[in-house]
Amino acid sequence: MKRSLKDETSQPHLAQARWEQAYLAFETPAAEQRKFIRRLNRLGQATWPRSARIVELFCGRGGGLLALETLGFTAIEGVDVSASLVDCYAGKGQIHVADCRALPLAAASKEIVIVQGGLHHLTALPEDLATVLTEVERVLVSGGRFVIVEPWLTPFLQLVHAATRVRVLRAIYQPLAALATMIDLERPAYFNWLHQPGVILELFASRFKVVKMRLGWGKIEAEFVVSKGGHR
């Protein structure tokens, strides 16, 4: 019997399984790694020490970790709540299956924390985001970097949303169909994130100093620095 979207969203384990299938179908691992390398280049990875202690939150199947390995970083870790996704990772980094609201990492143990598309999955704003940012602040050393790439409601993203609603486009372009599925299955959290830009930016500013920020092509790309005891 075919399950409806309503059936799946009312049963979180079914919705999560289907979301993960769509995520895996959205792009190949090689394409994902190339995308992450381009992002890391824009975020200034060339200036980071190759020995920097880095953790990527919401790391999924580990495409970002593999990108970091390719770029020569040697002390990397990843955190994701999905055991099935992190099982896809076959790199050299250490993996933690854990909730990013309670990181299994020591205080002041990392020089760089990265999130490439994970904060918009948080179901309660601003509470969950505040909790994650507090954890990020805790595990970073003074002067540590926090870099993020997240969806942002620019005109380009609105155009993409419109395209996902066109059946013929979904039929002929598989990544668009996968994206439509992911959006449908996490709709409340996703649009809650997109519709609270002021709240989100205020939370970042309350904990970190902004080094760079770029809004465009449906994304926010930003680098922050933590200054413990001196910024807030």
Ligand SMILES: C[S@@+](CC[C@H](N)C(=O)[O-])C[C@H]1O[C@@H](n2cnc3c(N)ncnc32)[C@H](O)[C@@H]1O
Given for the second form:
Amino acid sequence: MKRSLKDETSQPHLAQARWEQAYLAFETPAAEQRKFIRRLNRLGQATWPRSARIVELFCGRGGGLLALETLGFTAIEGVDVSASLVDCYAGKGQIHVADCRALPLAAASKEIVIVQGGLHHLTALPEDLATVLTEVERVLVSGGRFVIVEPWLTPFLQLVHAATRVRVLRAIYQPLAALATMIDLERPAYFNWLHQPGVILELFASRFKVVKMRLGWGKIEAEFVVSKGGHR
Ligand SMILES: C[S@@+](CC[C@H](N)C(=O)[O-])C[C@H]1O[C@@H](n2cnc3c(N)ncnc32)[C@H](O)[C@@H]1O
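Output block for the form predicted together with this ligand, input the form predicted alone:
Zooming out: every chain and molecule, the one shown earlier first.
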């Protein structure tokens, strides 16, 4: 059955189902694993204790958690609001179906919090981001790490956006078609995020000490540390 844009606007669950289909089709689980392991290497996982209590927020189908498991981490949890996506996860970590603006986790219970491609789904910026950061601060121990990878409006990402608008490229390169669908369905939140870099960076800096930050290839990759006594 063909769905129209009107159906999706009036029935958000249809848009959600279509977004999840595109997300699952974007890359194979094997390609996704290679990507997550490369990222975690860049983010310094080799220096993290294997017993570190880690939670991945906005964990989706759990590919990031599987990568952590492959790397030998033993105390991993994930949080995502989509029951259907977390159902795809078959790893050993504990999963919570919940909104990351109200984490079902105890205070000072984690050494590391990771987010990969979730913050740009928050609909109200900067309010929702501030709420999530307050939750991250709450669940981290003093000195705990907060690691993020999110889209960032670099020239490369602008080029990718331009490519998603070219029908023939979408037709010959399936990941581009999947990306175009995802962007289309998450458009307000996605562009709201991409167009407020200053507000976002200021908010991070007001809550955490920046350990490292790299902007490139359409992404921000950063590591922050929380100091419960304040870092300023
Ligand atoms: C782009 S996906 C990223 C998933 C995963 N981190 C990955 O890289 O494969 C974004 C995820 O955020 C989830 N999400 C969106 N808003 C959320 C919220 N407020 N609380 C928890 N999860 C949320 C969606 O269900 C989706 O799984």
